[in-house]
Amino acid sequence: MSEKNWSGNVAYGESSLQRPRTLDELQEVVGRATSVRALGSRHSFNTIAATSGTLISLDRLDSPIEIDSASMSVRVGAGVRYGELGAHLQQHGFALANLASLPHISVAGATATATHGSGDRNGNLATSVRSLTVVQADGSLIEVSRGDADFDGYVVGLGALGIITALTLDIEPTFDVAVSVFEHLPWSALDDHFDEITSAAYSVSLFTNWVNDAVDQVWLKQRVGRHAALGAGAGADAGSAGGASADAGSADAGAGADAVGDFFGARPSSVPLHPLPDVAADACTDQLGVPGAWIDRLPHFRLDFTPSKGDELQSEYLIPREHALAAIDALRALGHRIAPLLFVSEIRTIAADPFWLSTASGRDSVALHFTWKPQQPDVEALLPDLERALAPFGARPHWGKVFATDAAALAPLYDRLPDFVRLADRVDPTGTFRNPFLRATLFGA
């Protein structure tokens, strides 16, 4: 029986699943394969990891986490999940600059698809990568480091350039974060104060169903404590422009939400909330402005719980920041069609990066995320219209989620795509790492 992804909507179709325990075993498997793909934490909703050949899982590969405090870096195995890496770093007094909403995802899979967290000044997770160790199609091993000619092509490589076995990431001293949640932000406030709202904390998330008369929830995640100034956003006072408390959960804000005022017309929640309506907040990280370690606050969800809804689909599109409000208006106009298929949508900001295939490549971006009900035929029927509405804004779909855009439509969105194709042709001339998904979206054949 074929392996399936996290939500069960994709069967990978492999002829064999290999779980090497050593690097030598992995190199041998790749070297003799004619078609091979790597399997991460299975948190993709399309066939990016599918293959009719050999599927490789790195979950048993011997790869210890090695911290180098002198260079402020950590070397980690590709299959390690962010929650596990974060716990190890926190135990030793260190942190990553940012995390995605889920700590359940693997480091290599997340960085290779430009997966991100939130924050005006925070790049996606790939921006912390210093180097990659990669098994090539012939089984040989190479190291690609920041500053190398092809590094910006390799980091967000979609598995098309080889099997990543280990990564070296930037780290920094540990820090605390406080999460404050506000409800019912007027759309007019978002229109009038978009930049102030998204810069009001280190990480900001807006949740909506596109038909309600207000943004349902605003999550502000503010760095606090002695290292708070490192990377603090332009609005490090957590929304004081809208009347919120200056620290939104600083170390002495023990009263939690009661200590926080209005946020541009939104009111603080007095109880913990789940982003999905009518779902208990047990799976979510702590809120109410109570500070805690970065690993316990930057993700939306706790590692020991099934995240989000579980049985779901996801899509996401990144647009240039300057088009954010126009794109939001376009989606609100489609709200009557989106809402019946939707659990919830999230709006986040991501800083520009240099990676050739990153969805934020070369432009500060706003991400428009959709967590869909598991009604794939209906979602797939809607997506072409949704994508047409976003096309004037240069919307780039997240590589690991459900979308309809093909190679012809994607090509104009990535200036360095021709360079990536040439790199792939050079390092994998026989197409060992290509699959139907990559041919349909990248290589056009």
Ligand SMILES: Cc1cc2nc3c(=O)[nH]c(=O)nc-3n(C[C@H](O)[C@H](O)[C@H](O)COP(=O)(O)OP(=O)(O)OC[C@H]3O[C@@H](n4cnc5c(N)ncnc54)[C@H](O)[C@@H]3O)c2cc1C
Given for the second form:
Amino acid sequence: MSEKNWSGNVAYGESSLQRPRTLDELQEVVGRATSVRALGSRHSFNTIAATSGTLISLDRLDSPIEIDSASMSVRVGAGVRYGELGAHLQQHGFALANLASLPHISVAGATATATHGSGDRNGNLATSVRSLTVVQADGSLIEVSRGDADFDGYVVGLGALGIITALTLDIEPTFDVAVSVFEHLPWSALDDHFDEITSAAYSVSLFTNWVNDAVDQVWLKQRVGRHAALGAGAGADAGSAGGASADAGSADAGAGADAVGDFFGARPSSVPLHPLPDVAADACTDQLGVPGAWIDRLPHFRLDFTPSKGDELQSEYLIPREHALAAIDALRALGHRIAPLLFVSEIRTIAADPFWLSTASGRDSVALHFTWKPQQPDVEALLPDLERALAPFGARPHWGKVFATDAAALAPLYDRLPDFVRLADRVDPTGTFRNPFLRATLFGA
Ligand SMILES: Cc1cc2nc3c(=O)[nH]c(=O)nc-3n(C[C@H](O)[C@H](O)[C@H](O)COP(=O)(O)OP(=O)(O)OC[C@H]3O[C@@H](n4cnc5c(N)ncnc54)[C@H](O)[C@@H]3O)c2cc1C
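After the form predicted on its own, can we look at the form predicted together with the named molecule?
Shown next: the complete complex, the earlier chain at its head.
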């Protein structure tokens, strides 16, 4: 029986699923196979992990989490999920710089696809990778580290360069975060104060359906208390700019929504909210400005609940930050076609990074995300028009979500794509790690 992804819209193919318990066993399986893909926690929405060959899950591989406080790093098995890693780090007084909206995803799967959270000064999750241990097509093991010639190609590798068995990540001292949610941000405020709004907290998310007369929700995630200044963007003085009086960013955040004023015309919510309208906030991490550990606030959703809607599809496009307002206008103009298929959209910011195939490679970026209703044919019919609207802005589709962009359209978006193809040809000359998705998007037939 074919394995399926988290949302159930992708069958991985009639492949044999292997779940090795030891590194030796894993190396033997890879060395023997002619076609292999690794599987993370299956949260991608397209066929990026699918294969008719051998599918490998690392969920049974013993993978201790080893913190090295002298070098401020942690070594983890590739299949570890951020939720478990975060709890362990927090217990020992450490943190990662940022997280995605959900803690359910594996470290290797998330970094391989350039998964990101939000924050003007925060790179995507792959930017915390210091080194990778990789099983190559012949079953041999290599270590690739920051500073090595091909490191920037390996980190966002889309599973095309081998099976990652372990990663070393940067860590920092633990910190607290307070989340405040505001409702009904006028579009004119976003137009006039975009930079102030996205820099008003360590991590900022805007939720919209493109047709309402305001941005429905603004989530401000502030670093607070001890170590708050470390790595924070505009953290400490958030909310004071542009006449906004929100004090959610101050070190004593947590006074609660009563003490919080408007934010560029948006009103503080006095109750916890789910990003999706009419969905109870039980699955969401705590809001109302109550500080808590980074692992319990940076993701929108709790590990022990279904994140987002559950029965859904997702697409997302990253554009250079300077085109944000024009791209938002283009999407609002398409709003009447987007909204009927949409649960919610999210706008986030991501700092540039050097990784060859990262969606934020070389550009400070704004991510335009769509949580779609599970109507795949209708969504797929809309995507070419949506992508045409975003094409003038150099929109790069998220590697793990639904998109229509083909290899010809992707090539000009990534300067280092030829280097990546050369690297893949060198380390995997027989194409062991290629699948139809990678051929359609990167390698050609
Ligand atoms: C509810 C929900 C919310 C989401 N929120 C966000 C978000 O906030 N930000 C964002 O950017 N994305 C988000 N995503 C997308 C998600 O983060 C990515 O699809 C990510 O790749 C999922 O990681 P995974 O472990 O499930 O990987 P999988 O989907 O299992 O695999 C993804 C890719 O990684 C490769 N891979 C996995 N493990 C290995 C390994 N050991 N070695 C080599 N290659 C490997 C696979 O072969 C495949 O190519 C969300 C998805 C869902 C379902």
